[in-house]
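The chain below stands alone, shown as C-alpha cells; this is the form predicted on its own.
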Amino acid sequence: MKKFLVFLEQREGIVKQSSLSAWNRVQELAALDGNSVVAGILAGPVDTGQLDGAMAGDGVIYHAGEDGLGVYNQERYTRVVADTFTREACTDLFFADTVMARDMAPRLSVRIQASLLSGRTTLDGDDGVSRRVYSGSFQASFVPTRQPRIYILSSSAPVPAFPDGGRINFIDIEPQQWTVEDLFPMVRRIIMGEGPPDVAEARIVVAGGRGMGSAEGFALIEQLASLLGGAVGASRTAVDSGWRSHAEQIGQTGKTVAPALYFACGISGAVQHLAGIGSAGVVVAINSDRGAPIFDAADYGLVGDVHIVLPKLIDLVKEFLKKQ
C-alpha cells in the first residue's frame, strides 16, 4: 500500500489555500489508485478548527505545533517532515508549488535519498511527470529513477471538486530536540500588512503590462482589482521597468497563475507570458495593437487604449455593484 504525505503550508497560523488544494489533488489520485492512503503535515502554531470542511476525502494529519516551527526555519521543517515520513512509513511526499517548498524539497530530497520531481501538472496514477517546456512548446516526460519520490504539484494545474469535506484527524506530535545546528537566529522579521490576495492564488487577477506606461498608470489596475476582489499581476517588462515588484511577476521568470477571470491589460502576450497563464479560465485582453499575441489566448479582446478603457470598465464596475 502507498502513502502520500502532503505538506501543509501556513503563514501567520493560516494554511494556505495551495496546500488546501494539492491536498484535494492528492485525495484524488489516492481514490483512482485505490491502494493508497492520505497523510499531511503541518508545521506551526495553527487553529486546526480553520480546516473544517476544506479538505477532501479522510485522512490524518500530524501536527507540530511548537512555537519554534511558528516561522519557517529550513533545518527545522526540513527534520520535522523527514522524520514524519520517514517513521510513518510513506512513499511519496507532495507540495504545492510555493517559494516554501522550493526552498525545502531539494534539502528533504537528499535527506530521504528521494527523486525529485516538479511542476507535475497531472495526476493520474502514473509516477512520472508530464510538463511544458521552453515556453510551452513542447511537453515533455519525466520518470523518477528511484524511490521514495518527492513532487512539486503546478499550481497551474485544475483542482478536482469534492463534494464533501473529509473525516480527518489530527495527531500531535512531540516538541523536537533541537541541537545547535538547527538554531538559525532570526536577524529581522518582515510580516506583510493586510492587501490583496497573493497573485499565484487569486481567484482573479488583472496584470498590467509595457502598456501602463508608468508605476503610476498601475493605479487603474489597482483599482480594477480591488473593486473585484482580486490581486494585481505584471509582465516581466513592468516588473523590469521598476513599476512593479518581482512578487507580481507572471510569467516563464515569475509565478504560474490559474485564476477563474484573468485581465491583461496593455500586455503584448510574449511566449513567456503565456506559459503563466496557460491554465487560467477566462482571459480578457485590452490592447491597442490589434495584432498583439495576447488576442490569440484571450476569450474576449477589445483593441483600444487601456488608459481610456480601463477607467470606463472600472465606472461599469461600480455601477453594477451598486445594484447588487
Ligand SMILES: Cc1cc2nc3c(=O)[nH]c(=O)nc-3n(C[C@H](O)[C@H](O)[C@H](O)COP(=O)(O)OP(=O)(O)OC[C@H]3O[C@@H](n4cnc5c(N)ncnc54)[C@H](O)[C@@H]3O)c2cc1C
Given for the second form:
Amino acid sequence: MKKFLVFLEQREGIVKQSSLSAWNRVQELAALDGNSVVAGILAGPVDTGQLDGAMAGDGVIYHAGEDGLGVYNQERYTRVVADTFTREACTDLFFADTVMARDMAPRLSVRIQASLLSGRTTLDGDDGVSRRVYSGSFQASFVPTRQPRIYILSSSAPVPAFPDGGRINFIDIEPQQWTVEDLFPMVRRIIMGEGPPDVAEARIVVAGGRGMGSAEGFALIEQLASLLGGAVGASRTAVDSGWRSHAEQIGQTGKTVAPALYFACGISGAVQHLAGIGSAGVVVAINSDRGAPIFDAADYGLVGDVHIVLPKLIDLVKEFLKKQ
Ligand SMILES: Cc1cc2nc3c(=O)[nH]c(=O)nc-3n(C[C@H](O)[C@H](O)[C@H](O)COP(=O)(O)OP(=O)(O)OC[C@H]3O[C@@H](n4cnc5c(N)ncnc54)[C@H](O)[C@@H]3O)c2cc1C
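Following the display of the form predicted on its own, present the structure of the form predicted in complex with the named molecule.
Every component of the complex follows; first up is the chain already shown.
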C-alpha cells in the first residue's frame, strides 16, 4: 500500500489553488493505482472550513496550526513535513510547483533521503513523470529508481471539478519545540493586499510583449485584465525592458500558467514563451505580423495593431458586462 503525502501551501491562511489542484491530481493517481491512500500536510494557522467541497476523494490532513508556522520558514517547514512523512510512513511526497516548493523540496530530499523529480512535471502513472525539456521542444519521461520519492507537479493545471468534495479528516499536529528559530529570523513581513490574482493561478491571463511599445502601453493590458477579473502577464522582453515586474513573466525563465483563457498581445511566440503556456485553455493572439509564430499556438488570432484592437475589445467587454 502506498501513502501519498501532498504539501498544502497556505499564504495568509488561504490554501493555494495550485495545492488543491495537486491534491486532486494525486487523488486521481491514487484512484488509478487502486492501492494507495492520500494524505495532506498543512502548516500554519488555517481555517480548514475553506477546504469544504474543494478537495476530491477521501483522505486525512495533518495540520500543524501553530502561529510560528504562519509565515514560511525553510527550516521549520522542512522539519514539520519531514517528521510527518516519516512518522506516517508515507511513500511519496507531492508539491505544486511554487517558489516555496522549489526552496523546500531539495532540502527535504536530503532530509528524508528521497529522489526528487522537479521542474513542472506531469504525472504519467506507474511512478513516472514527464517534463518538457529544451525549451519545450521535447517531452522526456523520468522514472525514479530510489524510494521514497518527491515530485514537484506543474502547479497550474486546472483543478478538476469535484462538486461533492471528499471526506477529509483533520488531525492536529502538536506544536514543536523550536531550537533553531533564531537562525532564521523574519526580517520583514510583506503582506499582499487585495488585488489581481497571481498570474500562475489566474483563470484568465492577459499578457503583453514588446508590441505594447512601452510601460504605459500596458495600461490597456491592465484594463482588460481587470475587466475580466484576470491577471497581467508579460513576455521576457517586456520584463527586461523594465515595463513589468519579473513576477509577471511567463515562460521558460518565468512562470508556467494554465488559465482557461490566455491573451497574448504583441508577443511573437518564441519557444521560451510558449514553454510557459502549454497548459493554457483557449489562447487568443493579437499581433500585427500575420506570420508571427504565436498564431500557430493560438486558437483565435487577431491580426492588427494592439493599440487599435485592444481598445475595441475593451469596449466590447464593457458592453457585454453591462448586459449581464
Ligand atoms: C534562455 C532563455 C530563456 C528565455 N525565457 C523567456 C521567458 O521565460 N519568457 C519569454 O517570454 N521569453 C523568454 N526568452 C526570450 C524569448 O526568446 C523572446 O526573446 C521573447 O519571448 C520575445 O518577447 P516578445 O514576444 O515580447 O518580443 P518580440 O519577439 O520582439 O515580439 C514582439 C511581437 O510584437 C508584435 N508587434 C509589434 N508591434 C505591435 C503592435 N503595435 N501591435 C501588435 N503586435 C505588435 C511583433 O509583430 C512581434 O511579433 C528567453 C530566452 C532565452 C535565450
